[in-house]
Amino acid sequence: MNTINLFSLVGKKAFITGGAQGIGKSAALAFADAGADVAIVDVDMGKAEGTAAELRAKGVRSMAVRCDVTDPADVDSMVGRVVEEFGTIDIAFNNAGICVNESAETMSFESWKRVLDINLTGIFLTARAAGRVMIAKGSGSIINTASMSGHIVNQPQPQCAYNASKAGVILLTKSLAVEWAHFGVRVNSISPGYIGTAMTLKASQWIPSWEAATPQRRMGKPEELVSALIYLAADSSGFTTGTDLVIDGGFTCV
């Protein structure tokens, strides 16, 4: 393989959910950059159609695709619509995700069961839904978002769906590895830490304590987990497949 092309992304198709910002819209422009074709698959049509458009001003082909990745059927014609659009699909980062901070004693069904469904459920969803399309080619990047939550319990504040979700993203990754690594399809996780992003920065009386905590002594941003994004959908990472990164300051070494 040529050095020089190992995080190439030129020729390949992919879609992100959660796309149009925060972590996704970074993974959304670095993917362009590499030379990929993207879909932005959001709840915000707005901020979609947004991203899409400063994907097409890099060169590459965008798209904004509404879908609530906790419909099995909207996030098949959501995958259809991608396919129909790129021909194909080579990686799906499924990155869409909420949090919700209330204890345990007090936490409503309602709210435990839409973290879990948009967290966990719709990572599954998204990845069959993807994999079907890469099992029948014979090749495939998933890439999906878990957390250090899953490794980790945070404090000061309350997360425990949040947690159990992120846990589960860890073993559905590796559950999906196993049972797709003979069809040529690949799946690995990431695991961030206390990232800059609006879903954070609204917590912002816990950040001096999250930052405090962090060896490095602050919160990371969108941009530093790009890098690991594109090795894990370039054909440069063939042989990782079952991984969690963990990109988190050094949260977890302490």
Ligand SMILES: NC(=O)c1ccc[n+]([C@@H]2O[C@H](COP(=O)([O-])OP(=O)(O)OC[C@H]3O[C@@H](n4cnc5c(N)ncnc54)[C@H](O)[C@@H]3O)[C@@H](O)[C@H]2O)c1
Given for the second form:
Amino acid sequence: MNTINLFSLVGKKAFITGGAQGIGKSAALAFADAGADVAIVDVDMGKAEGTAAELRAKGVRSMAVRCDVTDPADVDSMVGRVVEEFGTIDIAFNNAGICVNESAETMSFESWKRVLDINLTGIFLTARAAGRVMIAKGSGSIINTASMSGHIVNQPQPQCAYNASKAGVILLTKSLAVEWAHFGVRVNSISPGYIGTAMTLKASQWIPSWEAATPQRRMGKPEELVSALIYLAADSSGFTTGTDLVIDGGFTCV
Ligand SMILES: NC(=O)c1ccc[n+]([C@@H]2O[C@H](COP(=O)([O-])OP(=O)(O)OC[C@H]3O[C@@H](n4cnc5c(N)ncnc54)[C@H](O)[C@@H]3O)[C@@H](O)[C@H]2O)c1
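Show the form predicted together with this ligand, please, because up to now only the form predicted alone has appeared in this conversation.
Expanding to the full complex; the earlier chain stays at the top.
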């Protein structure tokens, strides 16, 4: 195996939840560049179709699938559609997520539940559905988007539901990795620091303090996560499972 092939995804079939924009879209472009067929899974079909069309314009096999990751029937049918179209699933990037900035003492039950449903239950449901396909064939790589917020408490913005959901993703990832290791299925997570996407740019009042608290004194770009994602997706990381890769410009060191 030469070093170029170490990062090859040629022949791999992938889906990405939250693939319409932001981190998911960057991953879709990178997975496709590395040779994979990529299904863009999202609730925002307008943007998902746009991303899938961008991939097809580059000659990549891609489709958009509408799926709300909080709905078990939706998730199972999305996985069925991807298998029907691509033949199998080798890579599942479970990445859809939201953040709500409400103080704990006034947060509504609906807000709490929505964040946990999308960020944590959604990852369980998509991992479970993809895992069944991968277990049946004895191989596969599942990557979950956690966050540095699963390790530390962000300031100044209140976001207890988000932080709790992401800490949950990190231990769910390790639990699945242990349960499924003997099936040949690997499960890992990434924990990004502040990354410039719609999620963070809409909270622009806090950006100066986030940058000041980051040793690199800036936010990251979605493209700065993709090499780690390709590494976790590729066969060359075959002995890597149950790990969480923190990519945060040094934020969690201080
Ligand atoms: N941006 C950051 O600083 C940062 C840092 C750490 C972790 N993350 C995580 O990265 C992931 C991607 O975030 P992003 O920054 O690209 O945000 P984003 O808002 O740009 O993208 C999120 C995507 O998820 C989709 N989505 C939301 N709810 C969904 C649902 N119920 N079912 C299916 N799709 C749904 C949205 O339509 C959107 O396309 C999230 O899990 C987020 O928590 C982001």
